[in-house]
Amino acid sequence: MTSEEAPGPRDIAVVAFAQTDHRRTTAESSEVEMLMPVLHEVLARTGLKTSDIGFTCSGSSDYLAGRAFSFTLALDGVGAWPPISESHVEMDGAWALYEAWTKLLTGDADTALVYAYGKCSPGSVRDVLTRQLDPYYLAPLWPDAIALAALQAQALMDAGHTDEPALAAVGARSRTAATANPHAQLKGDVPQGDYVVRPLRTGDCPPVGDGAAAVILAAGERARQLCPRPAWIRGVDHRIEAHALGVRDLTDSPSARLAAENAGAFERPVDTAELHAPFTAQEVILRRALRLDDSVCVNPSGGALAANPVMAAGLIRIGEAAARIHRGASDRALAHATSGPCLQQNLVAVLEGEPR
Amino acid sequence: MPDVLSAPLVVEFPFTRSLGPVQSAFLTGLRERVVLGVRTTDDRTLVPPVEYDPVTAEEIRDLVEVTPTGTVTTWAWNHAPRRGQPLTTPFAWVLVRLDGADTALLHALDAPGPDAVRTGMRVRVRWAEERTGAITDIACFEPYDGEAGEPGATGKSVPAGGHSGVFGDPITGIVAPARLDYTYSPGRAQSAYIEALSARRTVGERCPSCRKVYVPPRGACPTCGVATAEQVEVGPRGTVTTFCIVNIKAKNLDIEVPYVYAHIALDGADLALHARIGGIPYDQVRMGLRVAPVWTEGARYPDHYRPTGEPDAAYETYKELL
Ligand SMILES: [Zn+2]
């Protein structure tokens, strides 16, 4: 085969996005009952049926609701019988999107459905997340998610990168932006509140809630047929740091920076960034690591501080960024997702719309 | 729409893990009130120690004793301790870089209040009274005024360079008990199913697209991917589609073995449910056997199914449900 004949990488785009209204509780619905309307909505946006989809990939964690194998039950909502080509990651749906993007790059499929859901309301999510920690040195101490984020926030203050009023401003800006987001859970004038774990106050922490989201990916011409202005994925990468907090510099996010570099984020400025920063201090860290200045519109959706359905909140960042490109509000956007304690693992996607 | 049901659910499990040589030495050391780190090839000392260099992924085995005193690198005040955390009174979460170490250890600091805590403050280990070879052998840290202490908190002299890391009766594994509490809600479709069962009725749901009736309903048709909503009472009688003979007694289950566990297609249902078969010797149960539920006083679901005495169902009538 000559090099002229070798196929180039395929162009793949996010062509549709849908999400639930995110709410404090959805006790009236099982996971599949909560998820199904979103699957129908995202399919309806493209006119595709389940049987038209080449690959399906989802992200969720059964620990959130304490419901074993909920991800297999959720497949009922897709119409998975007769069997479909399908995969699941026990991670945020952003990583399911990464898998689907890879699958489309190989040429094995032309379309992919990616969905994620999180039901935080049945349990205590800050305690549930302790179970993702190292079982030898960390998990036996039950350091909850807010405590670990507070250690990071204090380190950031000690380094002189922020202070309590600056953090409060991050929360306020997010919830003000969320007033334009009909799906957001926490919006408008939200009191900064008391310390939860000092230095973090209620306002520095994400709301606890349930929700789901779905996107459809398509390759090449298929994407143009399905969407008037596809959000082309120019690059995606994810990188991880050491698990132990004590070996990391908690005031920086070298893994986010490296992922952004590999995704091509620094080649040209972006106009929009959707950052998955569940805690205010993490937005400060990510803005520095990703070199986002004041010219960039950060989290116009309100971000995870306005709605944080765990396991879906990262995928929602990609969906929100893509939706802005779809409607012409952005030409080049960065979307970020995180996983693990204190921004341990980070995924960055760069999305672009074609010139109008 | 019936009320949505909910019930407390506790998920509890002992997380049993074996230890590598470095973790084993570290946790055994804690039992003996010795804190060990591990040296990397670029001469950094990691505490707590790991088996592989987090930067180079090299296997690292060079143990080195550090002192039980150190410096707080960051902290967070926890005014409301939660279950399982090191202290039951308000405390500070801290990352502590022990003297002689290049990395920090997460633990709790017992201090009177947030005003008594700052980054850079000196602290020392408070050992637990009873130690088993676990990170909780460090009860917590406490404020400490002195300079770097000597390795060997026991006050005994230690060999030059500190402890060798070799102990009698080393710890080879840990059990980390986990418990998570939930309020379980089965959702709309399953709530309706359970409500109907309390009146000894079995109610499934029909798919609006393919017309199949699912029992128990899960809220969606797995073939069509659409919501089921139309409620359909099925049974009470049904047909055994397939079965197995259970020969091993289950823990906490008061049923004599052998017994038969079967898939039963209730009349009117397009999905078989499963239940125990009684009222017939285990070796006489067969595919096509017609059965009916047996309820016991106060039960929320049938105790088992028994033969009705009807002629067996023809294979053609249930072969699609196998
Ligand atoms: Zn159907």
The other form holds:
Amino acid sequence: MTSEEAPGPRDIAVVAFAQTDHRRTTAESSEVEMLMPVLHEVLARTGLKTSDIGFTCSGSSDYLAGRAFSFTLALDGVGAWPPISESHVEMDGAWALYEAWTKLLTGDADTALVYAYGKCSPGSVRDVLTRQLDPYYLAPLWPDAIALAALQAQALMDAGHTDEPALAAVGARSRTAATANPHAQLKGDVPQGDYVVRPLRTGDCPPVGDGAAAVILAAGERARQLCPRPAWIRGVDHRIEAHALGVRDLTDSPSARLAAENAGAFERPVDTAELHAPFTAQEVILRRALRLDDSVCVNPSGGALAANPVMAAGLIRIGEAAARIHRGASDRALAHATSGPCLQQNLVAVLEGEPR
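Got the form predicted in complex with its partner chain; any chance of the form predicted on its own too?
What comes next is one chain alone, with no partners or other molecules.
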């Protein structure tokens, strides 16, 4: 076969998305019980059965679950018999979607189920997330996620890029937008509240809650059969910053910018951006890094400030962006996910709908 005759890369699309109603606590449910209705819903949207899925990939954290290999229990909700082709990432579900996307690109499967879940309510998620820091110099000091985000916000203020009223406006806008999102945990007029760690107030921080989400990917004509208007993934890339916070410029996100560039986000304007910005200051940073002006509708779902189930919030950003394309509210969208302290790791996906 000559190079002229070689087939091009496969077109992969998000064809279905489902998520839980995100709540402060789901103490009455296990991870499996929380996850099962979401899996049933996302399959029902396409008419597929578990046996029709060519590849399954999940994202979660053993630290949240408090036990090793906790993802194996979640397979009870998926239905792993007969044996399925399955993988797992100890990351936000957005990275599981990346793995599933690459699997479909190889041609080894035509459909993929991607899901993620997190129960933050059983313990102190602020303390749990400290375990991802450098184990020699930072982790022994126990700086939690909010303290580190406050350092980032203060650095942004000191650089003259924002102030407290501007951050309050980000939170207010996000939760106002969430009034149209039936799954959001916080919505409407939420008080800015007292300082948690200066300069961040309660309203600048995400809610603690439990939740899960799932998407189905399909390739080529299979996607068109399963969805009236597929959200085609035109590019995905993820990059990482240095682990040591002291060698990074916390007011910028070069990894997000590079991921967006490699995903093709700057080739043409986007009309929607779902940003995984758990703290208000992080939206300011991401808007600058991703070159999003006021013409772009940012976080119409409310974003992570309205619901932030750890390990699922990034996948939800991709799902929300895809859902807007499915229903015709967007033609070209950017979805972003992050993991680690102060926007350490960033993934960007560009999705498009077919011309109407």
